[in-house]
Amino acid sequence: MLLKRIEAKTLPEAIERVRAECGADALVVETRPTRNGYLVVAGKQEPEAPPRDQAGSTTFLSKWTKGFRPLADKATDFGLSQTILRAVEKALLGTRVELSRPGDPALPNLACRVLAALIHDEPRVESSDGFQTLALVGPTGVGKTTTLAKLAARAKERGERVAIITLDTYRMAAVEQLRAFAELLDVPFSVALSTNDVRRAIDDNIQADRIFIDTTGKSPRSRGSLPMLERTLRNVGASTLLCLAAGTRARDSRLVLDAYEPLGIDAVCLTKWDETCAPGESLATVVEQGLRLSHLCVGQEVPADILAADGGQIAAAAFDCEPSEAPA
């Protein structure tokens, strides 16, 4: 079952639209206030149906279509869940596509499409109308204060006016690691130790396109530190970055996002990519809790290895195809 995540200024008017868009046997898992009003978390409940090819036999030994079932084998080992997968073979039962024997061509160009479709961007991290204040979230040793690095020398390299603020005190060298890259990109630098200092920040660069803060490592099981953190981004009304380890198996990618998910996640970059070789755990794990990806982290060169999410690129990687096969 694919979760969907829909947000409403009152929980009335969530609940309406769980019904309009899930059916009135929508099963709820979630509810939760945000900066803006409500969230739901709620999916449509579907019996289990055996699989079948598209003549409708079952009687085949894989859980897979004869011609999904390499496609399926290669994202399988890249990470994806069944349940996107499901979700993509679903998608090409309704083509034209041959799926009752391997070798159709037109068949990994396609799933590439559909499981790109299924990979939602956020462009506003970095667009020039989207996020002007941005907090970096997520689990300590994830990267963060390297992602804002890479992000803030992409904004100033795009002209805009950056300023760093960080909260970060708790870890050793933490402030002077990121003071010593603000003075090389000579932009400003505050070190913040309540919400006020924070506010305070912000108003001394209310001209700057851009601020970015650091925040403190929190782990997941540690959700009594959390509250103070989500206090403090929603009264200076900064929205959020989750990084989160490419790496991360799903389950604990699931024990993450839903940590975090109080603080309200606009957006996801997935850090690390390259020291995994199945980055499609915590991938599937952000599509299936309807969030959106930013971004990929690719190595510790700062500014140069980070990529926008590209959803296409993606699933050439996780079908093992060529990327001039996906989507542009």
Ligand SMILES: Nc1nc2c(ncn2[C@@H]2O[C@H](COP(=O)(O)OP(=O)(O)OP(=O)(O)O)[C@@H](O)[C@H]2O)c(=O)[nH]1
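Positions refer to the first chain, counted from 1. In this text, rigid core is short for the largest set of C-alphas that superpose within 1.5 Å between two forms. This is a predicted model, so every value here is computed, not measured. What changes on going to the form predicted in complex with this ligand:
- The two forms, fitted on the rigid core, differ between these two forms by less than 2 Å at the CA of A308.
- Superposition on the rigid core between these two forms places the CA atom of V18 2 Å or more away from its counterpart.
- Once both forms are fitted on their core, the CA shift for G299 between these two forms remains under 2 Å.
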The other form holds:
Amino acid sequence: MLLKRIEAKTLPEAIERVRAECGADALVVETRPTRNGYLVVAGKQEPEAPPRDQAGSTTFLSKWTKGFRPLADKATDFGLSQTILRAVEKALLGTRVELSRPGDPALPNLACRVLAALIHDEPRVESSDGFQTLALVGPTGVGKTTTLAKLAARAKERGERVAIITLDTYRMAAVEQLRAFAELLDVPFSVALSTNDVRRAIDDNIQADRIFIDTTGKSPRSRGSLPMLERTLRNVGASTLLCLAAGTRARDSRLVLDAYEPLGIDAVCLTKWDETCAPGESLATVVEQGLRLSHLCVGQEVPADILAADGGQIAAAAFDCEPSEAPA
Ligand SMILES: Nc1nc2c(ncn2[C@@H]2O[C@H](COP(=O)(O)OP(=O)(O)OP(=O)(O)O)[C@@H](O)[C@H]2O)c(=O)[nH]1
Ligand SMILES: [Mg+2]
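With the form predicted on its own done, generate the form predicted in complex with this ligand in the same format.
Shown next: the complete complex, the earlier chain at its head.
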């Protein structure tokens, strides 16, 4: 099921938008209050199940239309899910391209456009519009601190006043590492042990355009400490950027997104994109959950190795088209 997240000031308004955007038979999966009103997660019922062979396994190889199959094979190799590819194929069936035979030259471009439209980017992560105070959260070792450093350095380069707070007093030398970086960047740095500490540090930096909060890496399978982090971040009104390693398998990606969902994921950054040849699994999970994608991190270098998410470029990579074939 392709899920859509719809936020509105009131619950009836959100439900009305769900009906308008997902149809009268939309399935409401979750409703919850947010800082800005109400969030409703809804989706359409799954399309009919793919065919199964005699052993009961899904026969993916034969199910694509002839024209779409070469693209589907490339995107499957990239890691994209069957659900996303079915959605793309279905959308293409309603267009002028010829899907019954391979080789329609318009097909790669259109497929890229459709996929790009499914990837919701979130450029506001690099602005103070709703993201003035931004906490980086996620599993251990995914690149939260490195991504924070990249975002903070880019903000400083743009002339913004930046402050850094860390809640990570758990990992050895984490504080010293970030303090040294803050000194290098010449921005205020605070260590917070509690919600009150974070609030105080935010108050102390009231003049900052952007405040970045680093957090301790938490395994999605030990959910015990996540509610505490959730309370702290909600209390101080921080937006959350979930860092997920691009090479994470689909099932594990879902585990991470489910575990962090209660924090209210405002956007996802796929890190270590350079380390995997199948980033489509994590990407598809983000798209299927209706989450917004802010950046791809493509290496260790600060601040160079970060790219604003661009659905067109990602789609071109997934279908292995010439970048010029993808929409700008
Ligand atoms: N190749 C590659 N390495 C990265 C990327 N982002 C971070 N790293 C490396 O991954 C390692 C862990 O990065 P950190 O930023 O410390 O990760 P973290 O999520 O803060 O880790 P914890 O705080 O321990 O949970 C470091 O060696 C980084 O240089 C990336 O996009 N690509
Ligand atoms: Mg860290």
